[in-house]
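Only one chain is given next, in structure tokens, and it is the form predicted alone.
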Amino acid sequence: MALASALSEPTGRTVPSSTARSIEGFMHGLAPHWHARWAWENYELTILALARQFGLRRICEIGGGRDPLFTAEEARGHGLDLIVNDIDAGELALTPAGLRTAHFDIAGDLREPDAVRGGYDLMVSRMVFEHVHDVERAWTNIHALLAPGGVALAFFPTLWAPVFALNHILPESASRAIVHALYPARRDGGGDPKFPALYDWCRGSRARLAPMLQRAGFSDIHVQPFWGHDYFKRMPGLREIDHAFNAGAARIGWDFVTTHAYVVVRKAGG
């Protein structure tokens, strides 16, 4: 199932084909490339061919802030009914006009009113988990937030990528030094504020991920690895090296060293 074929049929209610009837199948349909670059361009895409296959309408973006994954304009277009959630009162105050927002903590006690158990049919996330100070109590609270037979996608960066190994590492100060330098959008009061990164539970191996996410009360489960990034775009000799070791440990399947993952599990029940 190609990303143009899933994207075919309106938004609605429908009976998942033999071949994608699990979140395992419908991810092979889609046939990703193994470069994070495939991630970064498919992202929105999966998330609509997710909405169609399974008949998903009420959609929560987790840490969506100022910066959601449609417009108003765009989720009616498409169908949906989308809530912006952050854990910033500061960020949901930057969300766009015409959306509506949630403010709970993804990883809190979720006694927060607008944290509505059963409440969402499809929750996502791009670049949130690697801050969230508590990735397993996360997982829980959205197989708690889903209705049943609903859906999340979480989009992270993953160890032990030696790009992300070293952002890990490196004290906080340092970390945020280097990436204003590289790229000043990313400067406090700009449009893209980094915060602090702590990558729990943030890998790319299924064999490390699915203990935790069946804890949290998930079976039907993928991860998606990727590899390849493009930090090293303007530094020629580096970039090159930088990609063969990554093309080779894509052809290998060494997962200890992916650079993103997707993670996407169905709630039982659907």
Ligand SMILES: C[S@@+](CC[C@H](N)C(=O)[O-])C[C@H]1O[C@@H](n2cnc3c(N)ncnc32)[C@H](O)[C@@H]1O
Second form
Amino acid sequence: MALASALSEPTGRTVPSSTARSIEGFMHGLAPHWHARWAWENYELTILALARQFGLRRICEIGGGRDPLFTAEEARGHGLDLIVNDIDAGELALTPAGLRTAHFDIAGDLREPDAVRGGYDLMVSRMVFEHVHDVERAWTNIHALLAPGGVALAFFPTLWAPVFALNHILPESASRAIVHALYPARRDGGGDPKFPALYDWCRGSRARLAPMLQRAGFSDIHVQPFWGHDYFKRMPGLREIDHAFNAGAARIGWDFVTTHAYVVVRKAGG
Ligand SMILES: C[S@@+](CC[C@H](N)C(=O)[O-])C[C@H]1O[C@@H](n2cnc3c(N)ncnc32)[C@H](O)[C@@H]1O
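Okay, that is the form predicted alone; can I get the form predicted in complex with this ligand now?
Every chain and every other molecule in the complex is listed next, the one we just looked at coming first.
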């Protein structure tokens, strides 16, 4: 890991820091593993490292709803001013106490009073973009909502990983039934509901995403592809075949079949 130094956060984990000036250089310095497990395990740490590296304090979590990144206390402990966005007022009603909320559609017209142009240094999202109806519009809005020099990170599942392709192709009622059978907590009224997935622009290929992100206003762009998932962890045989497929795809960089991606962009200026 080509990191200049490492700093400890209150949890005892290590927040990497680097001397990189571009998003590309910063992400390269983190040396992400190819498996998507790295993306899940290092999401918070990557955000803290970005905040530290680029001096970002006002953070908006898009689609944070009932399950935001940090509690109010944790955000304060990290020196962050966290505001939780969601399109769904019902989700925001479940946001833990003490956190500020902002009710607007990230792919809407930004006319809602809660959408403050230039108001955020860092905008992040986890498992949200696959549900957004117009992702190019969302990125254009993110560009407008970021302050100059601001950074955005979106972590989402991608097509055409076979598991997500199936979710995409099956009618919503069928994919919902499968998810509810496998994960009871995701049944209606459970603590982790299933939202319809659209997968607009949810790809792990830089070549595919960069022109769209440039149209949205960004030039400092990084797309980090990941392969692999844990859906088959209780299915011996299928699990090994799937792992071999993903490991092989990662080895040759076949980004048509990524399972997840981080898209990280920085607005010019600042
Ligand atoms: C699968 S949940 C993810 C919640 C949380 N980020 C997590 O990782 O557990 C997706 C969330 O995105 C929100 N969402 C979907 N479309 C949105 C949009 N266009 N603008 C803002 N939030 C949106 C949903 O209401 C929901 O709370």
